[in-house]
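Consider the single chain below, provided in structure tokens and representing the form predicted on its own.
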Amino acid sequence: MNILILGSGGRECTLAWKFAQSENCGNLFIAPGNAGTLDYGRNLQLNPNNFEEVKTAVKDYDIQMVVVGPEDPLVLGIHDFFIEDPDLKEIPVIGPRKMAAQLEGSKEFAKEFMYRHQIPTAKYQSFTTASLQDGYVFLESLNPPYVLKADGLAAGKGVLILNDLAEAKIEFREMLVGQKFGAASAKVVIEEFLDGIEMSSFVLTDGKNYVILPNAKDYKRIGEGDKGLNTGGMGAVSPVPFADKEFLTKVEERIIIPTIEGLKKDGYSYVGFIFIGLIRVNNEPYVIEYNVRMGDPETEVVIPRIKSDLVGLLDATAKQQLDSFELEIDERSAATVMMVSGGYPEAYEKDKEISGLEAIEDSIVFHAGTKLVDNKVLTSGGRVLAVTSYGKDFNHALKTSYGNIEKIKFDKMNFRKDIGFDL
């Protein structure tokens, strides 16, 4: 089978990695893919925003399977594009079509439908720039700290929590009139803060099955003890050491299953991964977000702990038969620390050359923003390497990626030394 991966991050590097390990993966095509994707397949120079290149891309080199890594083709509708088109309808797409993908689109459109399933969440409310006063109400009926969301898609950094009154006041007028996060906050969510530990769930469904991915924890922050600015995320474990066999059970029978009936009754077409980013409040789950596709760096430690061909499951998901597919989860711990460029998340600097890649021992290094120019791997966005290990536990698997990163290089270069701190 010929299999396009659209995105060009850890993510895609990561499905890249697995999927090259298959027998039935024929030709892999990543578009446009980085420094990492080529050991695995060929890279294809084109947005995958843009559909019509897409298309193009699928009838050249005879694509099979098309994989969505990130959101925003999701949520601009590639799956109904190719649903559509006559020359397309029969190539599967993993990953929802527009409406469903609006569980991640609009943070009001995912309330509003947890709140309709009787899926636990935070109570919130959305407000416009009509609605401003009212917004200031509702802030005064909260305690701190204070949530604040633009509804619409801003790269993961459209989420503010605030322990001032006055500031957050100020903070959602600006989000909403001064347009902070452009179109993204034209409508602006906001929530009770729920107190607890987060961690990930990961579902893939068919339509009609579902089978329940290896869970994970990120963290987003960019200094260690969780402190300083949100990012994409600076590393991850998996699996989560507090997420027993009873907390499990309950996210099974009160959210993955409230979820994907939902979809169902909804009429929403819903065929590729389900994120559930969930929070643990007094030993009972509570969604905080979904997304409509693997998270990143989550995808660097919950892939790597399938054992099964993914592109075997995947086929099965297509073919909506997960019902007769037998995973296999592999009983280590997966961790993985991200290295990323010296100023981050904020202004820094491309096209610093990486050293060191060549040295590495017992653990796979994910390229997440990479670009391989005159045979010399350069950094190219914020987030630049994963590294990932395997071990009996999440500290042993750390302790062998942090003795990984001693040997890598590359000017400014910076990671958290933390990971897994609080578990």
Contents of the next structure:
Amino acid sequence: MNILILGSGGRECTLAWKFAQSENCGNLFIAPGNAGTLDYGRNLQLNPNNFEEVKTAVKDYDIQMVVVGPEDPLVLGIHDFFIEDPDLKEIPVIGPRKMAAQLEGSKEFAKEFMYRHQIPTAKYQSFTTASLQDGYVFLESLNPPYVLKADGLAAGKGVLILNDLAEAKIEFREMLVGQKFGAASAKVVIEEFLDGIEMSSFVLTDGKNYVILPNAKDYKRIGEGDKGLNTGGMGAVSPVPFADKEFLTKVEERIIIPTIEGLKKDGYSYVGFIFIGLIRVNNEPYVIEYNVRMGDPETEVVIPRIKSDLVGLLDATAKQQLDSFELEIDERSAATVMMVSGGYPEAYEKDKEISGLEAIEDSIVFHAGTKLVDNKVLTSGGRVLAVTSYGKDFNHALKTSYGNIEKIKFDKMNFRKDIGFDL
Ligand code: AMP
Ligand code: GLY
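Let's compare: the form predicted on its own is above, so bring in the form predicted together with adenosine monophosphate.
Below is the entire complex, every chain and molecule, led by the chain shown above.
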């Protein structure tokens, strides 16, 4: 089967690595890809949000399955575009249709979905400029800290958590009236703050059946001890040690099953990954957010723990045959550490030459923001490389990753030395 992966980060590099191991994988294409994905397939220079460009590639290269990495094409309706085009409608797209992608595209939509299906989540209300005053009243009714969320996609930056009521009111106004996050904050969700430890569950569904993939925990802040600005993710571990059998049973019964059933009841034939951001409060799971795709860098630890053939798994998904698929999981832990450009997540320099990649042993280096120029691997983004290792537990896995990071060099490189510190 010829496969096209859309995206260019560590997540897509990991998917490409896994697909390339499958005897069922024909020609593999990654669009636009990076220097790392070149080891597994061919990069196509196209914009995944430009569906006509995607269509041309699908026709030119006889693509038989499209796997969508990032959320943007899904929220923009790439799956609907395929279904509505007579030339494309037979080609499976892994990723939900536009309406269901609102689970990630709109915080309010996600909260309404959770309320409708009695899925545990923080209490909330949503507001627009017309209901600004009501928002102030709702804020006054809550205890600090105050959680303010831009309704729409804001590249992971649209959530503010504030300790002070007066400051929360100013920011709330700034989001709505001042358009702090542009159109994304034309509506703002205010939530009750949940105090607990976070982790994520990953589910693959064919619209009827589901399989639960390995869980993971990522580290979003730039600084050690979870301090400083939010990033896309600085590292991850899988499985999450505190997620014992009892807790995971609660997650499946109270969250995963109602989510799958809710999608069916609401009439969304959801085909693809569901990333459920969870928080554990007094040993009870609550949903913080849904994403309609795999996480990055969570993919870099989740996918390496899947022993089964990923092409077969996604083919079964497209054919609504997940109920007959035996998912095999590696018992070992996996951990990944993200190497980033100095300055990230604020301004940073690119085009730094990366050396030492050939010296890596016992880790897998997934490229995130790299490009190949004149046979040299250069940095091309904030998050540059994800160094993944296996181990009998996450500490052993991390030790191997940190050992290998010592061998990799690029100007102003940075990484967190404390992944897993809170486990
Ligand atoms: P989200 O984009 O909804 O995942 O929010 C980003 C981050 O804000 C989450 O990963 C949590 O760390 C934090 N967060 C969001 N909602 C809440 C909440 N209700 N209580 C506590 N922390 C939250
Ligand atoms: N690592 C968080 C995300 O992919 O959204």
